[in-house]
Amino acid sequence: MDENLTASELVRDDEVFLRMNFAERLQHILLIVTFSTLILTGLPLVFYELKIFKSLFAFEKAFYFRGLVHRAAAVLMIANILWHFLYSIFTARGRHNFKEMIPKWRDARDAFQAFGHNIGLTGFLYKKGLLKSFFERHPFWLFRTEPEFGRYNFIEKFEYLGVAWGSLIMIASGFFMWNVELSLKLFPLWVHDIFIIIHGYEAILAFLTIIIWHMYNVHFNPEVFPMSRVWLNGRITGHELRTLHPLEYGKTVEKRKKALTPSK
């Protein structure tokens, strides 16, 4: 085989990658079906006074066996979350995947260029002929194009780090709001009242954070509207993987022009 190659002969646009395998989809599918009937069991309680709830809960222990169900949703995302943590660590693959998932520094510049270039406003200033000079010697302020990725973008990133950090608060302040009375053998009333304002108002923020951001920019992309298929089939294209995540495509492309060349 000729080891001159392009990298598009090298990797294929219509090549499939496996991008999540069925554990890491379990994973996922549990967190999704946990996280949605804690949430549907949940707002009932923070926003209990709302007519939707009233009637939705107006039979007899209807808030009875919302208790039950959320409890048990509850255990099962304790589980998975377990599972997902062996899995990260007795894994080759789960090890590789929570490295690359680790923030580096260049996450921080590739979230300000991402910034800069979608506000728009340096190239702007250029056009005008406003700090020409400074922008011709630092051209990288001029934010021209939005950075490249690798294999976790610093969305996913911080996505996922907010999933471990909201999980950690709402398992807490869940524990406690489950064992009332050792919370009040631990700590003072006011603590415990501490512990459900922080429950609720987390859960909101998780609900909203997965409606508008995780939504946006994993299923309404322009690349893959109106839903990538990645979490039900774990596949990623060639196109995929060069469009959105450019420099796992280059290493891609690295790998096979290495494996082409003859040792010496």
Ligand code: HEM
The other form holds:
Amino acid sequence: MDENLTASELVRDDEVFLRMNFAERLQHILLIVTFSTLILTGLPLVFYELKIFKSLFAFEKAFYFRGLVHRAAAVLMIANILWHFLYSIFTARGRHNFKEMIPKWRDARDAFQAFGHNIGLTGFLYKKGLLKSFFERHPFWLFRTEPEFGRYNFIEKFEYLGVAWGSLIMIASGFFMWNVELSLKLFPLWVHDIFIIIHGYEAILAFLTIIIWHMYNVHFNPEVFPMSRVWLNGRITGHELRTLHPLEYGKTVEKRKKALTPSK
Ligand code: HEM
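Show the same protein again, this time as the form predicted together with the named molecule rather than the form predicted alone.
Then the entire complex follows, led off by the chain already shown.
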């Protein structure tokens, strides 16, 4: 093996890696379709006084039809989640992805570091000569560099957790809203009312999270603008791996180095 082989020679910037395979892309597309349908057929119930919804559901039976579509999309969403669940248990790739998605202490530190880096306050104080000796003893607090991420960064992990937690809440509350008789048999009326309130507010929260946060991270973030195409073709280049997921890049380099080392 050539000891002088550098990382970039082992993983070229123009090399193409598979970040999302076909099954993962299909799960993501199904999530987009079902989530959008559920939002479009659910929010008109929360904001029924808005003119746009009144005119959209002006014809007879339109509201009834909306309810049917909502339920059909809910069943498809649950089926998709079950598929993802089984995929994460029974396939090696699914298990690997899931393991990489588990939040660690390092993610909290990364979030803190990214926040400090973006705000830039400590660097400003240091420049002004404030707390100089503290910062010299503890340079981390200057947040000079951005954190380095592995396969999934803390934002992606948080979004995944949000989808998991949000889906659980929507499925549980939606189930009892669908089966009112069962719900009233099991719980007092006020509990059922809470299901309706939770279902409505969690829907608004999820909608805002996707529109503001997810859209920023995958579209408007200057690092990926105009759009990360991973969800369409599943591909990521060596350059993107090196700049966006440097720890995963490092692991890939190490693996290749090992593969090139003659076994003793
Ligand atoms: C992320 C997924 C979902 C979103 C964004 C969503 C959104 C909504 C919203 C905003 C409402 C109106 C709540 C209100 O009246 O205050 C609603 C109603 C309802 N949802 Fe969902 N929902 C989702 C998933 C589900 C699931 C998984 C089920 C079933 C298991 C379900 C069943 C229902 C039912 C039965 C209603 C009652 C009214 C109707 O549509 O006829 N929803 N949903």
